[in-house]
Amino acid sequence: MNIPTDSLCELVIPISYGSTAVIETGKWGFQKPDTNLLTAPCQEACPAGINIPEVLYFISEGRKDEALFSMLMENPFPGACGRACFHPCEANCIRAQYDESVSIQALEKYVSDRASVQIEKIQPIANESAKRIAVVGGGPSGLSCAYFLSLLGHRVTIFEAKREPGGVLRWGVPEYRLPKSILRKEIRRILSLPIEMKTGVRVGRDIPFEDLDHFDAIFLSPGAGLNPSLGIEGEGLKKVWKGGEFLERINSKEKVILGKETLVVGGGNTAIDVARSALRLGSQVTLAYRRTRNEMPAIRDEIHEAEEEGVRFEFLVQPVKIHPGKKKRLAVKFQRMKLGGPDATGRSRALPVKGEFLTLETDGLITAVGERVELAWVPKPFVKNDLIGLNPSPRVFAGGDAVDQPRTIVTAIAAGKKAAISMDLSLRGNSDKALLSRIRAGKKGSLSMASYLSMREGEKWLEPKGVATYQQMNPIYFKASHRVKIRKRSRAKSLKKFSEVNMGLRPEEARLSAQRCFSCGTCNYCYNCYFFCPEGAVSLDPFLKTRTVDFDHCKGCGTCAKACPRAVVEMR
């Protein structure tokens, strides 16, 4: 039917029929969609503060270089952490409440190993007021602090006592967990920045601490290189080793010969590393610990793998005496223990069972009962209870094993980053401590260097409005799937040499694993809001990472918020 144009005004046409493009119906609405950016629990739990949803989104899109760049903004050691971290991110993955957590650590390893070399060179920002900063200790904390300070444009000199930097990553973590080729690649990337490295220089021995006074600021991160004794009779006998010294000799490629049977005392990561290394040297290994498996501070996966490889465990025993045994062996007398109430760390106390003992014979004994930091060279006002304060003076900061914090690799990295940001603020005369809370991932997470750089350069960025919860997700849009497991070398092959046990993910496995991420509280450009919008008022650009709404024509119906699987859209 043909209707004259001048007669259209006489027709009653529904307001929604073709009117949106002409009439700005958005002005009629009483609510509008707003971006409700939230921090994902995995990112909050990551001491290094990696933007995990962003990294996994890039992996799912096949954009490995961008994934690596995102990680390197927060952590200079993705290859090391992809292998030797205790991965609290996975324990806090929201997906675990739906089916199984995402294999985040394996994906970090995948990106670190497979992204191109060119993207690894991050350039420092221009800093006309750059300062000279000394870093004492070239372990993960000291190297991280130097890395972030250099990104912020400062001139850094590292003083490292050993012949090579890396700290526990170089001398403590065995090759089967962290190949030294991977570590050297990451250290080369750090030192490609304007950082001066002085190895074989021990502050307090080769140069006095006072010689550091000409630097504008100092970061102290000495490693825990002292191995405490058990304090029992017979520790001085031949064939009794200290765990740290044992691992350092192995990582130095020295020839280490063990007997047929080796006894390891301890329950932490060093004890597990010692036990698994002794297996690879052809010895049968028993690990003795004074509490039970549940109280062991070692990484759960490492304990499980040690058991699978053949390490035998003896729980609730504590050595009290070592004496020569038959045929040049050692006889170790153990006190039977039982669990009592919680101690200062929250773990159950190990209490002796009166009159009950156990004697085990062995060809060698390796003790791994913790490490201490040598602080005799540090000015006394900086030291309290055998530790250094985080900020003992206006120009001195500290981190790593020498401060009161968990002794893990990723925690040391986080301490280095926090110190770098705090030093930069102090050197710029900014005393606004509240600023640090604005760039923190959640309430208890690490600081975000990406956010700090944006703030420092005067750029605007969207601050998260809280931490995402499972209740905020919309699981109707997710399909149940199993966790993608990492491939492992066979027991027979892994015990022959110190070859890396975890072989990593294939490209398709990595893509499928990354796609399992809920991207909690973060837009991953699923296009639900675009497809479901009845007025076509939403537009997305996944490469520019933008989502825009045409508010002149958005009616505020709320369909986009209801269709968002990850609580990114909120009606206001």
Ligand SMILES: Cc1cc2nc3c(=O)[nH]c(=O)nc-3n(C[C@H](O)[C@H](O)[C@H](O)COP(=O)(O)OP(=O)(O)OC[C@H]3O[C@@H](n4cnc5c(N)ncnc54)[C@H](O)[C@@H]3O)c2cc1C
Contents of the next structure:
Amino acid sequence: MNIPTDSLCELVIPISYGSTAVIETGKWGFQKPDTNLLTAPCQEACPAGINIPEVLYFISEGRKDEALFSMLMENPFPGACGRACFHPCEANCIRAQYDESVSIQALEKYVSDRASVQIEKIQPIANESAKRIAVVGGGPSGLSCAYFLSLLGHRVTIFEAKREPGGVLRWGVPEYRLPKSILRKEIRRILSLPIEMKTGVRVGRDIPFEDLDHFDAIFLSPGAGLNPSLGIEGEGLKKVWKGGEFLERINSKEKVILGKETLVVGGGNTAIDVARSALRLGSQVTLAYRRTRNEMPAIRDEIHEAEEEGVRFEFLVQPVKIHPGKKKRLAVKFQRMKLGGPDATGRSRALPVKGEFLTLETDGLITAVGERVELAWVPKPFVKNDLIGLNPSPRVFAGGDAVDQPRTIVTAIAAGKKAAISMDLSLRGNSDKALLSRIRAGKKGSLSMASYLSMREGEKWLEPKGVATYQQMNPIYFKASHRVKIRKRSRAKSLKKFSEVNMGLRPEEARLSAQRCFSCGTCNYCYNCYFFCPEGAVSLDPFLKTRTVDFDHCKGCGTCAKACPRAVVEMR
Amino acid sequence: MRDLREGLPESRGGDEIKSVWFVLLCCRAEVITGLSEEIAMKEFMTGNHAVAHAVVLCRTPLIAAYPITPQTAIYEKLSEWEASGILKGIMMRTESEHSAMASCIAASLTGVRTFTATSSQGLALMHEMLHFAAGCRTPVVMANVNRLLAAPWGFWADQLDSLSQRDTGWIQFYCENGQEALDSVIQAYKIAEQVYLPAMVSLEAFFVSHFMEPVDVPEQEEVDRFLPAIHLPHKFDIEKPGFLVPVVSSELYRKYRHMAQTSMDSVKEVALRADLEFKEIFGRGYGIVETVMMDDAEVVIVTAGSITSTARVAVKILREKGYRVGLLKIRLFRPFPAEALQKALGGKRKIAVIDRNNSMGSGGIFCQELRAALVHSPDRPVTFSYIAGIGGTDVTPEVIQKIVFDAMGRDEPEEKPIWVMEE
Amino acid sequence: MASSVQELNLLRPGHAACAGCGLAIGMKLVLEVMGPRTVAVIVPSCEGAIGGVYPNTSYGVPTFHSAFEIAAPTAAGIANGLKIQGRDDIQVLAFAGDGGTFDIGLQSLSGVAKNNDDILYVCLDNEAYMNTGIQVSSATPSYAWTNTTPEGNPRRKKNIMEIMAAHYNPYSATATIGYPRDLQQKITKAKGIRGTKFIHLLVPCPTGWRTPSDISPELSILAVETNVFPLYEVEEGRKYTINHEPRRLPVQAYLLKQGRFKHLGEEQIRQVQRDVDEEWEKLKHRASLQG
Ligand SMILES: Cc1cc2nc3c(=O)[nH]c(=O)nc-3n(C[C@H](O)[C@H](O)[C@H](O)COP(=O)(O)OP(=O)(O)OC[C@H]3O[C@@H](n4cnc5c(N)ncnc54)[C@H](O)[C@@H]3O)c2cc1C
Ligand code: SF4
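Given the form predicted alone, corresponding form predicted together with this ligand:
Let's see the whole complex now, leading with the same chain.
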């Protein structure tokens, strides 16, 4: 027998110098692990389709810039959304079923404020195209559409009626919730792309709609800028203002003087913003709403904060008449209301209680009872039920508050993104509507720009196999923990000024908060599969974003799949 | 006085009577030495002490040991020298002989010289590791003080402890006195480190281990000249990580066993060369077997260990009386020097092998081995086996004379061992 | 976690451990932290099987396959041999199973700990003689089935940590694969300490525990979270530190996942719970003794 000896030493005793790696123990197994990707329900719930697990992974690793880039891929307004978004992501966070949801919004704000290299300038991703697109309205929807179109290489011109872009974010949402410096920074970043911004140009007044004909496509996002009246007697009296105008004056830094007491009518975000702004102007505020707190369309946290700051609530009342009161005050007469059965939207109807009234005296009254779309300049065929149609002509798309969709910042952004992708497809002559469904993040309609870009570039990308559920998680690997309580400026301090109330997360808090993310369905390099593979067959590279298995040696024990807390690994 | 106390066996149970006898022996030695430890050239010392000297002279840096009577004095002496800085290295005070051997093997595989000493029960406890040491081809050197194995209990000289380890793959030397023990330890390193096999130097309990004699302790430079630095090809190497002694196939096991056997065979020659070289430097030599007055001998006494000294006296007396008696001392037992024995004993008429050991169910081990070695010699002598000195019983010159006469009186070969049951 | 660590691969693939072997996971995690400047000792056990048959080995560091009962003195011999040669840069690691530690190797381990020889001893405890085919050891927990306790083990598991603590050795710690970072931190800490360091590493064994091949890490976590196997360290035999606040799940959560406990009756489970609670109180008390 010829015995291999590769060393002199082995002339004395046997010493193994070879590696067992030559033995293909992989043949023992009959199943192999496969890498899965599932959409996290938070991403599905985020209309902008932000890849939240990825962003939170970057934050937990202290990689703030990458976190910001990841967000910017799907949403040009992380600063605004991190403050003013109604964060459906958190409501859908799987972790809520285990202990408490992850503080996604706070983290979004954290990243947009703290990315170490402030990402001021961005470049288009795709090659420049010759296509020109007009966007009417420089609110979040229009700016987003322009942003994504520009990333995709198209040349965009925005027509904005006001002297500055930003729409409601600029003139509506008050400083203490969204500092204008933050908004300007985000808009500056958008406009660092080759976008032409024409402010002070109201389409229909300064230029006719037909002037847009020479563009290859048009996006209409004029928002809902009209403040409707209550339609009751006495609205013309002095000291009766409209909410939108009131906020716009404050946001224009005009001096606004209120009396000792102010009455606000309405239950939406505008009403709350008005009420809290009025507090800051030194007035005592009562908010009157015709339904109850549960039916208020305003963001929950905002209602809560308003109450904490001292806004009083008067529910189940509807104004019917305003008349001058004593000492130059106003007397507002309210009809008492009660809740009835649900209406078409599922909200309880408000029904008058016959013969029951209430009169409140006040120094001023601000009404905030919804916004309407100005349609005078819009070609008639594009109008539908007092709104603009979504895709009224092959070249024309619309989105934001002006169309039939929830009136929120993030849906406005999502509409801009969706229109941008649709336009890109049609401008490139691609009419395959099914494509849109392939780049969806989940089933709720959010689109992933990252997926779209990969698809557009013909790259292979991992398509998610459905949306992750709590049942798929392996909670043994998680340790119960609480959300970090976000620091707020003291009530006394906040009320004196319009400075931001929410002070945001400290770096350590952010890291801990981000680490709480289960990263449902997305690998976040927890290394469980690497640590727990008895064969050392798993390698991970968080930078190349790869997870590879050495199938020559994987015995198919299934440990990695079972030990993946987030259902990324599955045995086949 | 310290030396004297060191020479005393630890008093344990039935040990008393022998101790008294022993104290007398030591006292005799003390009178001669005049209590001096530091006389030039020759010093009076016990066999244990001589062994300890050898270990230091060989610059052995790693010693692992466990106390057992009558070996303990080696361990203590080395500890004392470690404390005083004479011994440069590490003394591992293990919790058993088994672990002592384990540590020696392991340390040896890092490439250092190692030493341990034990006796009887301790050696038996080491048994598993003895095989391991040889299998790992580690040149560990051990002094074994031959002591009987329990039961019943006793502390006296008997060679069964080391002889029953004859199949473990160790080189085995049996020494007659302290000087030889010292010299054999030095030679053992030289041989073991050339053939990568462990070596055991045996000295009998009390007769050698505790008996004080003048011993010539060699000069350090001369030992350094004789004994080069140890070099092991097979040691741990973090630059080239290997798995030492893995599970192997049957064929490979056979191959490595065979290679070890080949090395073991070469020991006879290597040992002779080493002994010659030793003689050149130190003026003393032993060979692997020694013959005394063999030329015309009709009866040859064969011994190993301390009985040889007594036999020398007996032979002298018998010769004076006109009997043609010779003596052959077996010093190297493993490998068994068959060729040397065939050469020395060929043509002799009768051999009387005196064994201070007994393999139950068979007989004296030296005799068995000798018979086997001579079985193919055409002119092989008749071999008689005498079991004498078992359990440390006295084998006086008279006893040896009786054995010789017994052998002379026998004409028929006797297969069975003859037990010498003198009071 | 640098990817370069992965390339070291000191427990190479292709070894012969059973699928899902917790012991292989343990060895891999330990070797990863020990790094290439290590000499390892293994003894006949599953480690031998994992080590591979000549001429190939899964061990990426020089490793010596010693005899069963002498992992510690073998490692100590190597450590001292290296020390003599001034190789203080090389650490010596001894791996032994529970049989080789709790039973046959206990004496020699004790001897080394008493001398405080500079080694890191990792006891890979899979709670029975698994390599020889599942026989009871003194690390087998109460009531567990083995081939030599077909009716369930009548005796409790030996408390090896207390035995080690009684040696006043500088560092002993429990660890288990389900908490790889804790384990690796402990190895790192042990590397920085001179003397005899002892890690009692619980490694689930799908074959012997009668469990599916994919839940070794999970079982290991459950052992900790039920307090069956608390994670703690003992320094100098007196300073006790509990490293992980357990969730204190009921012992059933751990026991009933394993085939070796499937015959347990309610009273037996209650007894295990009582034992666990009692040990935990003792441990907490010890941990509270120093500020
Ligand atoms: C006070 C207030 C608070 C709110 N708070 C929140 C909140 O906290 N969270 C949330 O999610 N949502 C909130 N919303 C809703 C959210 O702001 C809107 O849904 C979102 O701004 C809609 O964006 P948009 O781009 O469609 O319209 P807008 O923001 O209204 O922008 C439209 C832009 O188009 C311009 N424009 C209009 N007509 C023309 C024209 N003919 N030519 C050129 N330019 C034109 C306007 O000047 C304006 O700049 C709030 C709304 C209000 C009013
Ligand atoms: S845990 Fe993270 S990934 Fe999962 S739903 Fe919540 S935020 Fe999304």
